[in-house]
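Here's a solo chain for you in structure tokens, the form predicted alone.
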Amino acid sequence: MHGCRVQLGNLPPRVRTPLPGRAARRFVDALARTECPALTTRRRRRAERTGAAHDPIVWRAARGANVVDVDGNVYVDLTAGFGAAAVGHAHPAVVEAVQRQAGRLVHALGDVHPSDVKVRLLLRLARLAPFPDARVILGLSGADAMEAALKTAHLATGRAGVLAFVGGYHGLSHGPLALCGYSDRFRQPFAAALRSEVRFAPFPRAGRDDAERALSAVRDAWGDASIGAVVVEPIQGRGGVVVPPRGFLAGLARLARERGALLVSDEVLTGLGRTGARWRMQAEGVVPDLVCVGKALGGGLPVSATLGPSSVMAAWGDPSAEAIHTGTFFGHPLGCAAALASLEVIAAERLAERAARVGSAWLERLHVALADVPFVREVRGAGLLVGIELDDGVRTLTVVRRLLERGYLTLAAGMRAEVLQLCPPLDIDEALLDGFVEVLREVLLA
């Protein structure tokens, strides 16, 4: 941990007013004049399932595993940012490196004149890659990185054919926003925009479904399909903390290939130590053909990667010739530099293994202490990735609402919502892990 105890962040939760309070009302209202209408009536909707306020609270600063609203109420942060402060909030290397990289370069002319920083991370990143000689393409969302591993899929095959899976979450830009087996409502409303040729197959859930009768339902859902990418998350994140049979992702490897197809790792989320590991594909002995990166890479900021293979990226032609693939702001210096700094901490503090240590140790807290609550159906994960399976939808907003209210910061996960999906910053004092069960217990059972 960097830092010590009495400082912010690591803050056991400290809320003093009702949520929102006052000042985060005035925002809140401020909200309601002025954001999309479609976040309003999601807050909306959730409060006519549960019968309670879902109003947001308003973040003023945040620290380490700590997040301050605007009314002073101090929280513990078990989201992470939707993970991209994996190494915590405001890490003291991160904001230095992006506050040196601000005093002397801001902006630079991208792919035809670039930063000296962005050569530095895309020489780390292709050290880092589950193969040899990689290419890496920067992006600034997962969506971005999936978007360009995507037309790299289809450059290398010829085939404009995507296989995915019921439950998975690739961002929702036009492309990946085809593969969104999340949810039908976010496709819906653009399907006759979007690529047609893509096959949902189901996605296994270890402990439940075999492995080969799992891939046995691949081969049905693909079909005749001209398939030439097939796109998975090692875990499903925002699908419920979904974790595979061992076995599958091999096998899925095996029939891709034996397809001409690309497999397609998503590690957004469980990538460069979430899970216990740099690459969670890589821990089941899977080497993918692309994977796409981002969220804890950026210490914060927004920046992303796709890596793949030369043999795969030389798929994009001469390099001589005209950029078919860029953006203004990819290889931004500040998020390069905030992406130096980040792949810097999780190595010096050794936090892949620190997730998988403490995780586990944490994962065993809450079997025991939720074994005798009876509408828990599962209790799952890996490294500092975690889902509780509750048995209603509702249920679960209703007490991610109410941890909030005891000061904690969670999400709920899930194609029903009925995960309560745990994803705090990977140097998380173990402290404030221990309190969390308690309260979590306390809140079940109320």
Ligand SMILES: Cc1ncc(COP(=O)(O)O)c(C=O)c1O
The other form holds:
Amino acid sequence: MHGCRVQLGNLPPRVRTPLPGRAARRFVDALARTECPALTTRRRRRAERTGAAHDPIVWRAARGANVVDVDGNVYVDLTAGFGAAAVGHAHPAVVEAVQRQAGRLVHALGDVHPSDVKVRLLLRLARLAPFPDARVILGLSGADAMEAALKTAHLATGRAGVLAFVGGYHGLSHGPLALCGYSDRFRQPFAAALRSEVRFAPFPRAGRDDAERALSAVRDAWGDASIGAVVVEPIQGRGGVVVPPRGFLAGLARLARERGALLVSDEVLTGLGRTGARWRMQAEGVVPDLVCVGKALGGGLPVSATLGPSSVMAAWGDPSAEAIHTGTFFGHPLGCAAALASLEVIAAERLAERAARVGSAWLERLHVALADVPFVREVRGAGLLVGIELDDGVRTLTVVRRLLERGYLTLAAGMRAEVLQLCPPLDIDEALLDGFVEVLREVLLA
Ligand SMILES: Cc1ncc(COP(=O)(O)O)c(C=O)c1O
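Now that you have shown the form predicted alone, what about the form predicted together with the named molecule?
First the chain shown before, then all remaining chains and molecules of the complex.
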């Protein structure tokens, strides 16, 4: 950060050490000794597959679109910290709200005696819901939001079955893990502990699959199962930024209604402006029965929510005087204060509109710049969620590493890691996006 404190947030990348640098290496060694061994093993496996080192950098600071590592290297974060830093890292309004809240009240008594700030967040979220008279269940993670949606659908329909999609990702606690269509390997070791009635349908892709044919495949997958929830990401994120064909989501909503199941829209990644609208599902003309939101909501703090109309949420009924769904930290005052600030920034800075405008211009530039790169299969996305599909996952993982060495943080997505996923902060400087296009082309052609 030396001498550049003022601009940190929209600086171009500056990497001056081999990665990881000397300071990071000490942390990486400590990681190998202390964290779950599977994570170190995964990095080693990736290094073996790609022939490139995959040790991580270690973050020391982050602001706006920039991350600074413990060796002083500056990166541009095109992951927005898994989508959570939609308003940028450490947005001053979020930091100030958290500091102010911390000076007043750090922790309250959740569903027994709530904090004022929790009630304010509930009111705010209810107003943002895509249906009138919304009720809200707060959580900490996207997986929490999904757990609450699955329980609500079960109570409302009396059916525990779920229809989900190949490539879908909804978090990894036991409820959503059962619906993880992203990789069998995530579910398989825990199969005995997971709900059994889950049907997976193929997720169609715009420009390749036909909506009606895809709906017919959904009917086939549904069969005679007792389905209470149809769970779908309006654009699959971790599954590889897969945009479904027009009409598919509307058809899915009709099918769910005809058959008495609830449509659960997982907007944990796509919601709150990421794809150029507050809700991607609503932008497609579809009103779901339940919406899950997380990531961007907390402006970097862990907050999530499940929204439903009161007619659906009434299914929770009278829980025999017990709160049958709660958690010590649900509605945590610091998270609620951060969420209110983050929602305010998204609205005041019109970040959904900006994501639509800046994202479509960027997508166009990427199309043009990569048109003649032979192993680029497709460039796609919506708003500031972009996927660049390459011919193979090893290549993508190698590209992710080369981009890191050039100072850009990106992630591989897709069931074979074949997609380079780009998901920058919604207020990122356009010059940084332009600079990336050039570097990406060079890296791909190197
Ligand atoms: C669409 C979607 N749903 C749910 C989740 C799970 O969220 P979390 O990791 O906060 O549990 C994710 C996380 O990547 C996601 O992308």
